[in-house]
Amino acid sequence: MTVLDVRDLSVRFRMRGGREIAAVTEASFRLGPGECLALVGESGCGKSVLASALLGLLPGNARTEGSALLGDLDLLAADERTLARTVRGRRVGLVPQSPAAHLTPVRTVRSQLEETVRELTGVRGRVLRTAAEAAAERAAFPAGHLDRYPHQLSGGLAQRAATALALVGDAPLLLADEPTTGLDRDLVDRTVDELRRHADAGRALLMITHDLAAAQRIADRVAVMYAGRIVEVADATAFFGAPGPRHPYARGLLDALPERAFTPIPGMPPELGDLPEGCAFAARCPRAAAGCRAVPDLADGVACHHPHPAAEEASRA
């Protein structure tokens, strides 16, 4: 059974003068019930654009191709009425990357939680207040701040408020876009553990993050994005352990961590509006060769002409 089936999803932004920016190119992955997929990569690689495409939240100059099936509904083809009335919040919950922009500035956190609980669960009357406070507790949002307005919250508190709102209703699919931004390590762990419980209850979770420690704690599988393309999809245990990532870029992400080699990837990612021919990582890659002038397909979970060995190959070496 599949909750979300994304096939060849591409997003292009048409700029002034007719120039196009390829923000996402032919992204494909599946998410099943009870599963967490962590989508990781450097800032600007297209992760958040992909999430916005799934919810119909792209600007007017965006053009999408491919499909994203949520059950029998193609999210990319759905009209705004369908998305607003039956998808957002009900079938797909969202922890936004910029929570302050998604919170209503003239209403307290409590009133927004109570309204969301009422709309999504049907709770009314005296128990509504208790239900809203329970929703806040799930996201470690302090009860003493419930009667504050969004502008009175720190970035971390706004993040927790947005997480609390997203968890209400227990949507079959949860999109968490950088859900640990602004949180200290203890709160990061508590937040991702709550998100993991959401998945463990038989729902699906797509977590977009640059926090690899959080991804390691929560994910069943990892998808790595670079320059708008998914370049590797791997089992999380093998990715973070042995034999490790197969794509040189994914391996470089782990090697850059302070608790590992603490060695940064040389160079800078290419501009999405000016991508090179062939493999976009070739200019930064220690394994690049002449064959990298062609764009590699995502075959056997990795889009690379010269990947590191898979587990079975490493065991034979």
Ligand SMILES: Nc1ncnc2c1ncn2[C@@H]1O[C@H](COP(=O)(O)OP(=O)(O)OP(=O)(O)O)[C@@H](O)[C@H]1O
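Positions refer to the first chain, counted from 1. What you see is a predicted model, and the numbers here were worked out from it, not measured in a lab. Superpose the two forms; the largest set of C-alphas matching within 1.5 Å is the rigid core. First, how it differs from the form predicted in complex with the named molecule.
Rotation of the smaller rigid segment with respect to the larger between the two forms, from C-alpha superposition: 19°.
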The other form holds:
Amino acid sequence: MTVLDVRDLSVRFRMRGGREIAAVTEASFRLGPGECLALVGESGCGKSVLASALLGLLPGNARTEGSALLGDLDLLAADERTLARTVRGRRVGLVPQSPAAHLTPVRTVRSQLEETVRELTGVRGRVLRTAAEAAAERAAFPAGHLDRYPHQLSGGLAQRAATALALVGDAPLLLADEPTTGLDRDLVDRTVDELRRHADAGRALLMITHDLAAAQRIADRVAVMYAGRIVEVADATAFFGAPGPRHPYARGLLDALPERAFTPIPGMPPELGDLPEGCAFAARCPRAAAGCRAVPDLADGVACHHPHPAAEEASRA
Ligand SMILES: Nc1ncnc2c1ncn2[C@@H]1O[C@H](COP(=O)(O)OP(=O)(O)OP(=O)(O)O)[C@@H](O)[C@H]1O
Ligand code: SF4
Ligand SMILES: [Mg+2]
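Could you switch over to the form predicted in complex with the named molecule, since the one displayed so far is the form predicted alone?
Below is the whole assembly, all chains and molecules, this chain first.
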């Protein structure tokens, strides 16, 4: 079963002087119920733009192509009214990057939860209080803190409050964009484990992060983005364990980790407004060869002309 089916999603921003920014190019992936896909990649590679495209939250100078089916609804073709009334909150729950900014500063968590419950479920009157408390509990937000204002919460509790709001509508798809930014490692682990529980309860979870340790902890599958393209989609166990990533960029990301080789990838990613021809990673790639002047397709889970061997090939070698 598929909850979300994204096919050839591209996003272009039109800039002054006719310049175009290729923020996302031909991204394709599927997500099933109970499954977590971690979308990883360096800052600026297009992760949040992809998420905004799915939620219909792109600015006016953006143009999208492709499709993103949520059930039988194409999120890219849906009008704003449909997205506002039936999608955001109801069919897609957003766990935001910055919970403190997402919560209204002048209202208590209880009042914000009650309002969202009323809006999304129609519950009113005395049951509203109980329903809001149940929503808080689902995100492990302590009842004793419900009457606090956002600035009175720790980073971890603000994150839980934002997660509680995202869960109210019982959306089958949860989209978490960098939900652990700014949290210490212990809180990262707790937040990630809570999100995992929501996936285990049957939701599809798209977790956007540049924290590979968090991705390893939570994901069933990993999608790696580079310069707007998904360059590898892999089973998380094979990706983080043996035989490891197949795409040279994905391998470079893991090798850059302090707990691994601690060797940074040389150079910088290209400008999305001025992409080179062929494979966008070629200038930084230790495996680049003449054939890399053609853009590689995402075939068999990896977009590379000279990938590292897959599990079967590695065991034969
Ligand atoms: N409204 C916009 N107009 C023009 N370009 C934009 C706009 N929004 C984003 N971009 C560009 O799109 C590219 C992708 O940005 P995006 O925010 O998706 O990166 P990201 O992968 O989420 O990075 P981070 O890890 O820092 O959150 C960037 O080059 C950014 O400058
Ligand atoms: S296509 Fe070529 S340049 Fe690009 S990642 Fe693969 S080997 Fe490197
Ligand atoms: Mg982002």
